[in-house]
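So this first bit is one chain, no partners, the form predicted on its own, shown in structure tokens.
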Amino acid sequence: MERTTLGRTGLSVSVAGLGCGGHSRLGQSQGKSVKHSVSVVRAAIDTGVNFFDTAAAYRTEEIVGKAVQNCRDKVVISSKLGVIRPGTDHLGQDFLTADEFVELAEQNLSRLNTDYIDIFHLHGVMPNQYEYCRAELVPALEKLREDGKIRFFGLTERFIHDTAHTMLQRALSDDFWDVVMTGFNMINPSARHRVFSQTRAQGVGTLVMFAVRRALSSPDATAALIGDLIARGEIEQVGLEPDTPLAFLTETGGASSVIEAAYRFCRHEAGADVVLTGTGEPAHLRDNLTALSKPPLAPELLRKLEAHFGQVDSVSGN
């Protein structure tokens, strides 16, 4: 597995990442034993990836803590805390105190059993929220860096609300974020221009999330979200097969599917450090692994991907 530096951090991470959240959670979703979602993230491991994100609203912490126990030192873990008040909307300001921030933090660490994590981020931030976050909780990730308890400061934004990443935009004008996670896909890349020219520019690291979801994993699903797109008048169908739009992707020369497809562009974009992955089981990680190790996708696919979704910032594909 090929690795990069994470910006500024000078972590040396995994392009590709396992993400211990989403649809599946490392298989907890689906029922699936404790044992048996450490055995995904210890093929993670096997297969080189040292990248793990989870969070506290994922009640993945303690599977990757267990995971991890006898290579702590060799992986870069990334977890998360909402800074709205548990069982209160997350949209809402119901905000937690810097105190409480700080005691729930200690919580993450518990149950990652660890002394210390690489990066710590506040969790799917509206931008509503932000300027109670930048006065009251930055200065909580300072006093948890102080302590030791954590190394890099990291802000993720709630893409499936803030398609646009309006938060992230006003974020970046600040200069404290290490890391960021940002929604980024084939049907909605405009974090290219709102998003990673500023992180390039200024050495923030970038995970991309919703490289795939279900919009790209299941066909009928991508032709009811582009035929959406055309309704409102945001792309033009020419070009597009109503029932299977991003047939040209596995065309003579492409792809060998939408899904591998996905990944690549999410990988080769220029700014993009670590695409994250999620899944509940290791063949299906493999598949993905393997394509996030593949080239870049060709030319003229990319152009047509630009030419039908390239102004397109109103989904996240979830």
Ligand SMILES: NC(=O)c1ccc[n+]([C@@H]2O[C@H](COP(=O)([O-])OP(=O)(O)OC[C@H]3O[C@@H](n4cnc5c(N)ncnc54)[C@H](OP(=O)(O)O)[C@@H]3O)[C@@H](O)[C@H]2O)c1
The other form holds:
Amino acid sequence: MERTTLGRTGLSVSVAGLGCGGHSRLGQSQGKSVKHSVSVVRAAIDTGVNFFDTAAAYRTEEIVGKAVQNCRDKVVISSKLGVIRPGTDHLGQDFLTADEFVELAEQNLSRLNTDYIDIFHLHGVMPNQYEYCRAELVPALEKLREDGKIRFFGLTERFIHDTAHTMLQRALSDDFWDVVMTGFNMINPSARHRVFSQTRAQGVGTLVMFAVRRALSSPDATAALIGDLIARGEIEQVGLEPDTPLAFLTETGGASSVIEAAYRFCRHEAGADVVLTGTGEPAHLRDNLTALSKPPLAPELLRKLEAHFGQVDSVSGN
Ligand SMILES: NC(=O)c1ccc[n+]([C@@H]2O[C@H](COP(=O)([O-])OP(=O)(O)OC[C@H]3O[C@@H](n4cnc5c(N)ncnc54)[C@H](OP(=O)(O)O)[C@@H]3O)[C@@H](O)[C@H]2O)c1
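Next up, the form predicted in complex with this ligand, please; the one we just looked at was the form predicted on its own.
Once more the chain from above appears, this time first in line as the rest of the complex follows.
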């Protein structure tokens, strides 16, 4: 598994990271056992993955902690805490105070069974929550860093509601953030000009989520999403088969599947450091790590994707 440097953190990370949240949560959402989920993390480690992304909200921190207990110093742990009081509207304004945030972060550490978290993110911040976060919660992150409990500051967007990256565009005019996590995929590549151009200039490390999600992992969902974009007049039908609009990606000389194409598309985007793959299925993990080790898609396919979807910024693919 190839490694890269995660922006100004200087951390050496695998270009594929295991996402321990999303719809799968390492299989926990499908009722898999803790033992099974630990084995998914271990299989990723055995294939050369050293980057693991979890969060308080995913309820997989204990699983990650268990899986890495014998190799903690060889892996990079990214975890997160929401900025809104648990149990209240996550899009609202009932914010944690700085003291409450620090207190809850201690629980992330204990669930992960570790003394430090490499990258600690404010989780899923909405545009109208950002000003509070910068004023009140950045000092909380500073306190955690001074105490040696976290190493680098991270920030993740709420891509489902903020598909055009409004929050991250604002945040990147500040210089607090060592790492950001953004949504990016073949159908909504708008992070290219709104996020990666900035992070590259500033040396901010980037994590990509939503490479595949539901819309690109199921042919029916792909057709429905693209059908909606056509119906709304956001893209043209011409050149896209209604039932199999992305079939051109797997024609002669193309990718072996749409999912493979989706991960390769993200992996080779300039400015995308770590592409997260979220799964609870060992066979999917194997396929996805193979996909993330393959070369870029052919220029002709990239041109077609750009012509069809290059201007889309209204969907996440959730
Ligand atoms: N705002 C935030 O901070 C935020 C939000 C969302 C996600 N994240 C992070 O980003 C990570 C990646 O999330 P994502 O959901 O965007 O991941 P993703 O890799 O784009 O999509 C994962 C989904 O695709 C399915 N899938 C994966 N590989 C497959 C394959 N080869 N064949 C068929 N189906 C496949 C998975 O189901 P199976 O389990 O069946 O494989 C899962 O439902 C998360 O785990 C989390 O760590 C962060």
